[in-house]
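So this first bit is one chain, no partners, the form predicted on its own, shown in structure tokens.
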Amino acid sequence: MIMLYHAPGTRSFRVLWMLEELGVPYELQMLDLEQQEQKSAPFLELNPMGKVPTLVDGRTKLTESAAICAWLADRFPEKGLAPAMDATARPDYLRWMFFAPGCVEPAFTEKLNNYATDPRQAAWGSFDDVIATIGPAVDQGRYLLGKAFCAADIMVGSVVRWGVFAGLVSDPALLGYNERLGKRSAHQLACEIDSELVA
């Protein structure tokens, strides 16, 4: 059985959404971040960073949301959430999977907190560069790889969702993308689960 160590309102939402998209059995193990349960000795054995998400599936232990989502997509290839290893779309898929934590998150965080990093030191580029990169890929009703939704849409889409909520995103292409993602039944179910856990 897949076990997801989870806390509502965190990056763990991505893995929760991914699991709902896959439609495979899983269990949630809640961690109370206010009580610092993520810093307990047993949990630190699973994830020395003391963060969520952390996923355990038999002997497999994984941390970092992009790595977990990439692994799950490959673990269940019949679900179609990742191009096959030899597919022409595979390189673009991998680029988008790691574009989310490597570029989108830091650029959005920088924008939200109103600070600037020397462009020579900002490996993520800039907020405007990130928006200009995502926008054309998801314009006109597309997902990142075209017509097919994939795990990379969970990674990038979850940060776009946060950016819309924070009032950072006004680009019409990204707003439309966020709206399309929000209509997916797995996304809606993951949101319901996450909201119920907060209450």
Ligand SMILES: N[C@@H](CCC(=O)N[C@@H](CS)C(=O)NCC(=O)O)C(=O)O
Second form
Amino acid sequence: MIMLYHAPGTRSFRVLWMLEELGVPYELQMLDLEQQEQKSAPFLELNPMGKVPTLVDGRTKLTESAAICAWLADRFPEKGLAPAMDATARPDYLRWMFFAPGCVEPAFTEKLNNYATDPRQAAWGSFDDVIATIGPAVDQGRYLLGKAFCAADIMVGSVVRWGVFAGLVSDPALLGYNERLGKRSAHQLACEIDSELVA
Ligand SMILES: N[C@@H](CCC(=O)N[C@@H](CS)C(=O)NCC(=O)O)C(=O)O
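With the form predicted on its own done, generate the form predicted in complex with the named molecule in the same format.
The complete assembly is shown below, putting the previous chain first.
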């Protein structure tokens, strides 16, 4: 059984959303971040960073939301959330999977906290360049790979959704993308589960 070490209202939501998109059985193991349960010795054995999400599936132990979503997509190929190894869309899929934690997340974090590293030095470039890169890809009702939703939409999309919520995003293509993502039933279900866990 897939076990997700989880805390509500965190980046672990990405994996919860992914699991709901897959529609596979899983269990949640809740961690109280206020109580520092993520820093307990047994949990640090699973994730030396002491963070959620962390996933255990049989002998597999995995940390980092992007790695977890990529692994889950490949573990259940029949669910169609990642292009196959030999598919023409695979390189673009990988690019977006890495672009999310490598560029989107740090650029959005800088913007939220009102600072900017020299974009020539920053691996993520600038917030404006990140927006200008995502925009055309998700314009006109598209997901990142076109018509088909994939795991990269969870990774990029969850940061975009957070950015819209925080008032950082005004690009019409991203606002439309955000709306499409929010209408997905798996996303809505994951939101319901996550908010019940907060209550
Ligand atoms: N790069 C990690 C980030 C995970 C992360 O920062 N998780 C936060 C919650 S959003 C956490 O567990 N914080 C608790 C702590 O650092 O003590 C990923 O994408 O999985």
